[in-house]
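Below sits a lone chain in structure tokens, taken as the form predicted on its own.
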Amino acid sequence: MRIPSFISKLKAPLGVAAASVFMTGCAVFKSAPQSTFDAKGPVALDQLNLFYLTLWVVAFIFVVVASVLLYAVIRFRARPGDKDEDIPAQTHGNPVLEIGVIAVSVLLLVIIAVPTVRSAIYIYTVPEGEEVLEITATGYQWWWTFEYPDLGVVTGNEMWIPVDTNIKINLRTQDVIHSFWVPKLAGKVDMIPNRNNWMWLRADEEGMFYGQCAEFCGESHANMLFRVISASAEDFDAWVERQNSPAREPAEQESLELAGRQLFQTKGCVQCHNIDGIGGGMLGPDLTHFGERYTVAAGLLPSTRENLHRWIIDPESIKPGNLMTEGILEQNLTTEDVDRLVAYLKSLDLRENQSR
């Protein structure tokens, strides 16, 4: 059977559309760490419901318009033997049809617009009468600082929050425009120089949620990741207590850790990184309790000795353009020096059952 020419012309666009559907479907599954279809908090759920509403309205429009178009193409296509004057009856100027189309279009826009405005108000209104924890998130090229002003805690690249608690996040940047995004908890909000943006979110269950910068900000934009750890009230309070404690001191018999601490002070690490009890700069993340963190290099690698060794030896190969590269090259660290630094940094863990 011969395929009509108008259908043949649609094969390429239909193929592209089908491929797009199958490709985007890969991120729909709940196992995807950054799937927006697996909302774990009220803000993300509100935004997901708005997306579904918009999707169904647009799908309805597409089906109706495509059906009318397909009907017109088939019903009124030119056939062999037709003459130029055999033109179908025209409906131009039909007031009922034109007013009806306008009315339906306005109705569909209202169906989308009203929930959109309501959602915009909701995501910028922290629920009243409920407990609120305030956190200041600051973006750098290419890492994050999280400060808890009411708790006296400053940490880097991993933001701990208590489950079922409203979190107000003040968004700041120290250089270029960044964008704060935790797909399963809330949508994207930009961090703009000299502008104080903010957002709120809440995690409805315990767990680790993946976040990242969603605004191109330079060479390692794609490597600017972070984690949000939602913990029970007891675990969160214990974490805060540890964060407010001095850094763990190396035991005398642990000569490798003690040597690592000395190297940290003498090899220039303190110029960029702070450890309570040692001091240091703030050009890089605070490392006071680094051994408790799950990741290295702003969420890019799991926090293992091997990955930390890789990061110290050659940070440029992991995160191009980062500020550590030049400083590391200037220090001429030996493999033994790096082993000592790794041992010391991994020892900065006050948990009772720490694994070093």
Given for the second form:
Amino acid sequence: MRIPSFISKLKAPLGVAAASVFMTGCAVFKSAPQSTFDAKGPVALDQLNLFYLTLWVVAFIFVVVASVLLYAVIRFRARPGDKDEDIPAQTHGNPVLEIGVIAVSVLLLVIIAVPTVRSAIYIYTVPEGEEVLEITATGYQWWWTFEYPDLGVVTGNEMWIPVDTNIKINLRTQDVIHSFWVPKLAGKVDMIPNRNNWMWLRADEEGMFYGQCAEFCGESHANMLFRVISASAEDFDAWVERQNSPAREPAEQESLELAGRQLFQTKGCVQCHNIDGIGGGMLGPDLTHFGERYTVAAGLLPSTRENLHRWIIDPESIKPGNLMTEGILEQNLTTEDVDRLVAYLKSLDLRENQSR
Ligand code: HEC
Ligand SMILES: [Cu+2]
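Let's see the other form, the form predicted together with heme C, since the form predicted on its own is already up.
Entire complex below, previous chain first.
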């Protein structure tokens, strides 16, 4: 079957339209965890409003220009029987029209520029006279640490914040350029070597928010996620208190957990991971209270026993290129070893009434 020629002419524009729909992903739906259309804090809301303002202004320009164009195309089109000399009357400049179009363009630019500058200042000014909590976030290929200098807390991959509180985040990197982005709370800001970038944000609701590295940083860039947990002041204080305590010790009858702790020390894990009370290196995330974490592999998977097992026995299958694989390959861990390690890591949880 022959495709009618007007359809084949439309192929390219239709393709572009379809691609742009796909490129928006699911993020236009407010329910998507990384939707910027679902602002949950003042910084994200300010940026969303600026987006809408710009969108309406450009939509207005589009409608006006497209209507004039369409009018001209239809009104002055060539009709059957037209002779070559029947061209429409030609005009050569219309000062009133030209000055008017320039004036309107300038006005529209000002309508966009003034709020943009105001917004740029707003997102770089932590509100004065209100409580501020400072956190230093550091990007690593492909995970994060969060330090709370005033609270003495160091943790990985899950950043707790108190709700309704201004948070100032210092953005650092240990290696390449990363970008810190929590779509529902604030726009992205890069973490650049030797530059002291920072941002502020506030969550207006309790809940868990998705974060994502937003600057290509190597093989597992797309797998470099994190979570922000916005908690009531009470829950946050309790979390800080647990974070400031030494790691939970397995009880005498917890033989799996005890064996796991032993393996953690003998199978090389301590070379890269710190657990307060046991010690260890800093090449991987701090695991002192790992049992409390919701996710494993930097926000990639829920921290179930199955996922944790998979991660320890074959991290490569979950996160290609990650920097843990090489360290554990020569350990030749057996399934039983991994079961013990999983039991131990899951027991690193100081909350009461946890089913372990
Ligand atoms: C060579 C250093 C190294 C060794 C050895 C190592 N790890 Fe890791 N580990 C890492 C790195 C790096 C990450 C972060 C990977 C990522 O998400 O990109 C990690 C991540 C983890 C995580 C996930 C943490 C989180 O919050 O997502 C767990 C759990 C873990 N390792 C357990 C272990 C255990 C158990 C051992 C010993 C059998 C071990 N690791 C040995 C470097 C190491
Ligand atoms: Cu990154």
